[in-house]
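Given as structure tokens, the chain that follows is alone and in the form predicted alone.
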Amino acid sequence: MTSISRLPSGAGVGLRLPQIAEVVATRPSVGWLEIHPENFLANPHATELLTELSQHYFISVHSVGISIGSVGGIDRLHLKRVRALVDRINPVFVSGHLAWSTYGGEYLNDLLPLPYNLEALRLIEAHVREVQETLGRRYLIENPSSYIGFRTSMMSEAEFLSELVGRTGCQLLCDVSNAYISAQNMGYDVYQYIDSLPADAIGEVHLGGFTVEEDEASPGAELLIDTHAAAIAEPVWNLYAHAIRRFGARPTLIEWDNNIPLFAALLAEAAHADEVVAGTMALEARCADAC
């Protein structure tokens, strides 16, 4: 498989259709962009521009179509198809959902949970080893966030998440914010999470932020929603900084698909991540020479 040997120093940020012509323009200082090839695909104007990027950036694809957990396969036209943008751009990173977004040939808009059972661990096996062998590189399955549970499910999303590494190859793109949520919502503690994964498997970092809702299901709780939808929260650069103390410098990309900022916006959290990492960085090298 494909490996790259050069990874972006500096955070990233989600390169979105209506920002592509101001950066193709005005070239901002940033240290790598991420799309979603299923804004590219059909739009053959757009695959030009971002071409022209790629000649200037790092860029990693994001998928949000393969759908890894759909029981009735990939959707091979499509996967394809994202292979030859791969092919075209050379992208740094390919990454997808530990989810599932397809039923009878229809795509949902949205990116559905799976229970973690030995059943689903084959499934997504053979799904990650197809998209891997059909890439020709190594795929990055980004943690969901979770509002339910299944009564069905055998080991934590940790344990699910290290089985899936070590019998495909692939490696994880943590997204620190969706695990931030998941444990909100679901009631466990999110440090020990991301403690329990494995750090030598984790390529690539997200983080974006989330919508707090009333919970329907329990009147007067709250519900953490990931709607990449506004600024990253407190809590979230805390944690971040716990998981580069844990993985160590990953690349990190800020996520914000919805109520898009000013691209200068997005370029302000970028570089707050990385005052976030060399500041952690740096309290760590102290505490080690303190030892």
Contents of the next structure:
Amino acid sequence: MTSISRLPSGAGVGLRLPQIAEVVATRPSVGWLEIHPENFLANPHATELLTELSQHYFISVHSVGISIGSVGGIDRLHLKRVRALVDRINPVFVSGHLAWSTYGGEYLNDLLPLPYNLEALRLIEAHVREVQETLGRRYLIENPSSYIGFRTSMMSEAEFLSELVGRTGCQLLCDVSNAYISAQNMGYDVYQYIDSLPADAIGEVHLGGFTVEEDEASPGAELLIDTHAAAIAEPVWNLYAHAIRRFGARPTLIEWDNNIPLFAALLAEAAHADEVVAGTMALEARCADAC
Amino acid sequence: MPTLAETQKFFRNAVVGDEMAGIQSLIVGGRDASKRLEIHRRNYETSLVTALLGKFPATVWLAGTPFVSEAARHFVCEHPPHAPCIAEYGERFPGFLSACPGAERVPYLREFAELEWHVGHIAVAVDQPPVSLQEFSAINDEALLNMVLALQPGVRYLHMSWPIDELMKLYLTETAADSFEFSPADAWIQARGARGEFHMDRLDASEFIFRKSISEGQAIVGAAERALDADPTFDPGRALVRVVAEGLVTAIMSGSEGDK
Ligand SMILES: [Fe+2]
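Could the form predicted in complex with its partner chain be shown next, to go alongside the form predicted alone?
Zooming out: every chain and molecule, the one shown earlier first.
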């Protein structure tokens, strides 16, 4: 299991393939880096560069292909390949999503939604155990961004995640932007959602940008799309401050996957996350003193 | 209440096959949740079409964006990926593309796209330490005949019926030739790459057959016999020295065991 002394102190950024040569060459000052293993498994050159970076930075491995919600089971070959990469770079976290992507041997290249009921919970519990056993470490599960729910859901997403933590000992990756997007799209109170997550289980936080579209399901209304193609919106920064108050400071990562800006812009977002944490913690300390 | 298996089957059919019947009554979201399925359909199609176009930029240059994009859209619906590593998706796209209506105007399209597929993979390879000529000469000649050689991971042997390496060089150098003579002709190509670089070299037929046979796991004697069938004047000894001297050999193995 990851020891506390190995946790990164400042905010990190997602490292995408187009930026890797620049990061190797310039070694920017940043708390840590997160990668998608699926981008590296068929790219020995990028893996070689990543291995070099792992000597200088905390690395987190964030899988988009370990489909813990698939009824067909985990793709064991893929999991083994992820394990080999994990063994090579010894990351600080390994995480994935509360979602499914594979059906009948097809990989649908998207994080698809699940009903929150007992059948899904039992299936995912078994799969998280399998992932943790194969990787030999704790797995972090990220809350999804949702556009669709299911009539067969019997519990809330926060209840489902809390149950999963209790049953498997996994940790949670709280994507504050995803929480905001899902709550806006599905019509519930996002502050209540954050308050009902098990704070002790939160191992990592994500922040990313979204895009606003017209909701074709409800003409005239807006739908938030989790594109990771823009700067982090103000309401998400506010929600992040609330999450920090509730969870305490957690290793936080900026995700930007499309229309990727200069690396300096990512570093600026990470620096802003650090400022939000510092400001929130200072305010909390003053409140505690005043009490 | 539908099972999770049924739910995922209906969802898959909506995302890949545009069949809404099964899923419609199971989902919620906005006033008409089925409209929101479009987001997942779009994520599936757009992300994979974009990935394919990104993998075949030279083919797009050759055949045009509208034609390749349309083919890619059909390809992702008919041939979903089977694994999460999208860099490995699309090996069958050259064949699919060349069978699309309109592809007949570019008879070398398949070979060109296949070359691009291989170039994309060898350019991200990492060279292994090569076996030296000294290590090689330490093995006695008779034993050597039955040895199998492992070659660098970033090397491919491609026999083409058009000189498509010339066309690829035109693309890579961004040369807009006023006129370009292009007619069918055998091209035996060795493509070699590593760490972001690659190059293509022409071989003569017998040298190509020798090296390709070795790359396919033939013992040296078998590779030499095949090359001699193509050209009785072929000199296997000299050819072998060239393969080693170029740093292509990474391991020497007996036909049935591991490293020697
Ligand atoms: Fe995220």
